[in-house]
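One chain is shown next in structure tokens, namely the form predicted on its own.
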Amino acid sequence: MEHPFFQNHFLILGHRGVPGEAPENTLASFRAARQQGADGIELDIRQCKSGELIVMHDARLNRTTSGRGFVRAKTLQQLKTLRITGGNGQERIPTLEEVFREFIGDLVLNVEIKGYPRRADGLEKKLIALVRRYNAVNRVIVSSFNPIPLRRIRKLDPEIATAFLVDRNFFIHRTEKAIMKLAGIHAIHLEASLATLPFVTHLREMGLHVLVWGDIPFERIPELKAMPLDGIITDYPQQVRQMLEGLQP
């Protein structure tokens, strides 16, 4: 399906911002994904005890800030209490709606919604919320493992964009032929080792966008360009851009 979100331009998103210039998923992180020249950013979002939907990766706070526990037990104020490990030590758990303030006028947004979630606990409301609240439904594309929240996605606001994450352990057990027709999604974002010219221009048959996220070694960015991707998702995205600027004819 057709979006605007990809207006035809190869998209480099900087995967969790830059993490090798500041920790992953952090406004600095977004900033210097931004400075790099990178179109948009990647970014994964949780809700916590409190109902506020935040940026961050892994269920439990141990491995990327000085707490302990899971994300869904604390409350935004007991988050902000926090400090993000690594960097300059000053570093928040960013909310969404503050990646919104700063970054949706100069960046497009791949929002990652991450966890298995059994029931509806409003969490697609609250984002599609956002996402209207900032005028943002051609620059943010919903991306996830798991497509029941897709589903909610899609049935709540169609317009918004949304995409399936697609990795070699999806991939044995299942097609994208069964996945598009259950969740009715825009985009397949596919683990790059399994981006070959005749499987991206299957799915782009199907009507689907491509992009490749993953471990990409530099040396495969021209093998990439030359298939018909909507674009990259990278933890160097000034680097990938000098790479494809140096393709060009």
The other form holds:
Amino acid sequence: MEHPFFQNHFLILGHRGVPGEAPENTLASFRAARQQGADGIELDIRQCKSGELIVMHDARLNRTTSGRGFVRAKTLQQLKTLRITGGNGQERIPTLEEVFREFIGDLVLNVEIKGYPRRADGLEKKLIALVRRYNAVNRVIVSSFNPIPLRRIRKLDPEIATAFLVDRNFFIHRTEKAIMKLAGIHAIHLEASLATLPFVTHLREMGLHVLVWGDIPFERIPELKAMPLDGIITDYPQQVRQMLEGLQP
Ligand code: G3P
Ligand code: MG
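Next up, the form predicted together with SN-glycerol-3-phosphate, please; the one we just looked at was the form predicted on its own.
After this comes the whole thing, all chains and molecules, with the earlier chain placed first.
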């Protein structure tokens, strides 16, 4: 489905910011994406115990912070005492609101919902409220591997762009069934090894926008550029931008 988030040009989004420049999913990493000329960033969100939406990939704190245990078992106050591993040691776990406040004027945001409670826990409502408060319907796309939060978003606020994430664990022939069930979503975010010209063309003909993500060898950039894609989610926004510019006629 057409949506103003897609601006008629090939979008380059920094995956968790630019994780090679600063720790993933931190304000420093998002600043690096802005500085490298990315159109936007992809980031992962979860809800913590005190109810705020925070930016974190894993369910547990162990890999990326000085803390231990589950994000959902900690309050924001507890989370803010933790240091992010790597970088200059100064980064803290950002809230989604902090990201909106600093970046929504400069970057589009792909907010990926992690953590899949069966029963609604208010995450989607809070996310929608934030998008509305920042008047950012044209600047945000919400994605997930799980169709349930996407359906909730669609029901609550159908104007917000939604994308279903597809990876190699998800059989391609199941993708279409899922898309049908999810009728009303705007895009598929496809793991790049699944991106072939016929498949991407087929998805576009179904009226879906398509972005690719994952471990993408630079040699594939020209081939991907030739597909009817809407963009790429990459750890290397600057290099991808340079390669794409090199391909301009
Ligand atoms: O949104 C694309 C990508 O971020 C999905 O995988 O594990 O990096 O969140 P992951
Ligand atoms: Mg992600």
